[in-house]
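A lone chain, given as structure tokens: the form predicted alone.
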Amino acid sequence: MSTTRRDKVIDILLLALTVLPIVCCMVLQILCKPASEGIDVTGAMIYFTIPMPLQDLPITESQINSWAVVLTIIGLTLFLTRRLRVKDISVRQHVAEWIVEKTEGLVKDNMDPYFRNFGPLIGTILGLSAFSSLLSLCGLFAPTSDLNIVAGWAVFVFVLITYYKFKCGPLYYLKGLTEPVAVLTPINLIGEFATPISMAFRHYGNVLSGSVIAVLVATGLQGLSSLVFGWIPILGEIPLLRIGIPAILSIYFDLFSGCLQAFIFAMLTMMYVSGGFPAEEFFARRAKIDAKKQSRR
């Protein structure tokens, strides 16, 4: 097999890895989801349950669709970053470089220079959140509509924030809880745990509310269409008023709002991590340690 043909085969396989997970989720939903009438606003469907010693582990739409998003992002990333060149750059390399430049620009503009290598993490958060919300365009359950999924992301960010707050030692961190006055220590402590809770509920609430509003409007238009055109034979059975308007709402709630919430979650991650990092104290301590090492030599 020639090199050109082999490259084309690999590209096709990577594109298949990008598309097939979503297609498999759609087929799985069609085969497993029971038929429903009227308004259907429910949580993630449970596919099966794994018996566990303390509590059974349900495997839901949220988990399956999340893994599908991960595989899709991996396939898309591999496809965009194949055959990188210095000259005669392809369109997909331009796209890959644009994504990297924009992500690194966000990190540079919103975080301390110490976090200059945070681009891949922020890019991952943006991609995972945006693609998860955009699944609703394919008729799938968006993982961001499940509080358990978004709460897991928020807990990860909370651990990251706490890790960098401890960069100057536990005593410095505990001292920060007593500022500006010791009386406010309980409030500061509550504020520490309120951060992941607010991030999770903000993201989850905005995505879920958009999905609920879209379903209610579509159902209301169907009823209104039946009321207005129901007296016309055959034509009255077609929900004419549902044509177009739900699609326009979907552009906002699924496309714009989903991407906006991904951007907000990434911005909050950068703000909390960089804001909690005691940069001046950390670098001052590092300078003292380096000076002691030099004096010993």
Given for the second form:
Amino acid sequence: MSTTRRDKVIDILLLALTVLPIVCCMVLQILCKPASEGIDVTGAMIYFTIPMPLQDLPITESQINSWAVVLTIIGLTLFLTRRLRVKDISVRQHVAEWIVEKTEGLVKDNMDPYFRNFGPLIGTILGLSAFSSLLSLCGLFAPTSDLNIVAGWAVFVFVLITYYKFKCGPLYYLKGLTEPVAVLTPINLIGEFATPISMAFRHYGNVLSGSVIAVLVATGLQGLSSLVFGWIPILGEIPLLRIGIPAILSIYFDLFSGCLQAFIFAMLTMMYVSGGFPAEEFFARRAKIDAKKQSRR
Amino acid sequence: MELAIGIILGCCALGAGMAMIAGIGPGIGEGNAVASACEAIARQPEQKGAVTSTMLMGCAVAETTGLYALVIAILLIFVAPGMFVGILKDALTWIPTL
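Hand over the structure of the form predicted in complex with its partner chain; the form predicted alone is what we had up.
Full assembly next; the chain just shown is listed first.
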């Protein structure tokens, strides 16, 4: 099978779809963001606001960046899954198969067999979260260090958890709230709503604390270098100590912590969804319904 | 007026620092978790993957309380001073004698 020119052009277009959104975000940031001196810890910048009847809808940096991440992931997946074959597979098919096998294995290990088709969702959460956190490597504002974005994901997971808790009907769910003793119902209710809040705060706090510490360290190194090298005429103007040293922190905070938080968010999603699902009761009821149908025949 | 704003800023910074005392708890907890994980890996090296992923999960859950404190500290540093100074200025507009 030889690659034709059309295939190559489509490959290049998909690669461009992968890279271009991030480049566009960088250009937009350079054009719009005012230059800053010293310590500068700000939230997401508002690019423009759309007037809405109830309240103005601000389009912020984190939204634009997360759209770019979505486009990048779409481009990457389309690029990886092009020209799939059964025999003598290419490198990119190996990569795609590795990703699919890993996520499926994760779902198989951590969830009930009832959720065996959860692989794509968990893969999406992993990819979106990891790519959003890794966006700070390009000097962009990481969407995960904005509470609104992460809270949106957490609310989505909360809806999913509650949907699977309701699988045996609302009465069974309400009965589950009064266990083990009826007095503990308020605490159970608080626990129910604490799940999305703690998930959102965990992810957001980890990423944000990394960026805050990075800014503080960079500013401190600037002061230190002006203290040490300040007496040299021309070189003293350049913050020499800022070159390279913050990168060591960046390895932990951007690479390791970003990927770890994505993994933890996906793991917690799996555990909460699988743990909230009343599996025994659900299958017992289903067996009862099947038996009734059989007897009716 | 300057004194009032100074007290507000100083108290916000103090509160942020005191909130981060909560960092001790997760530190001890995660240290215990990692120590136990090391022991478990030393006893059964073939279970390294499972032990490591369970340890990371436990660390993440233990970290949550520290992150609550971090969020409160960040709110106190970046959000609260502006809010309190705004409230003070609003109050001064309708109590001119202060």
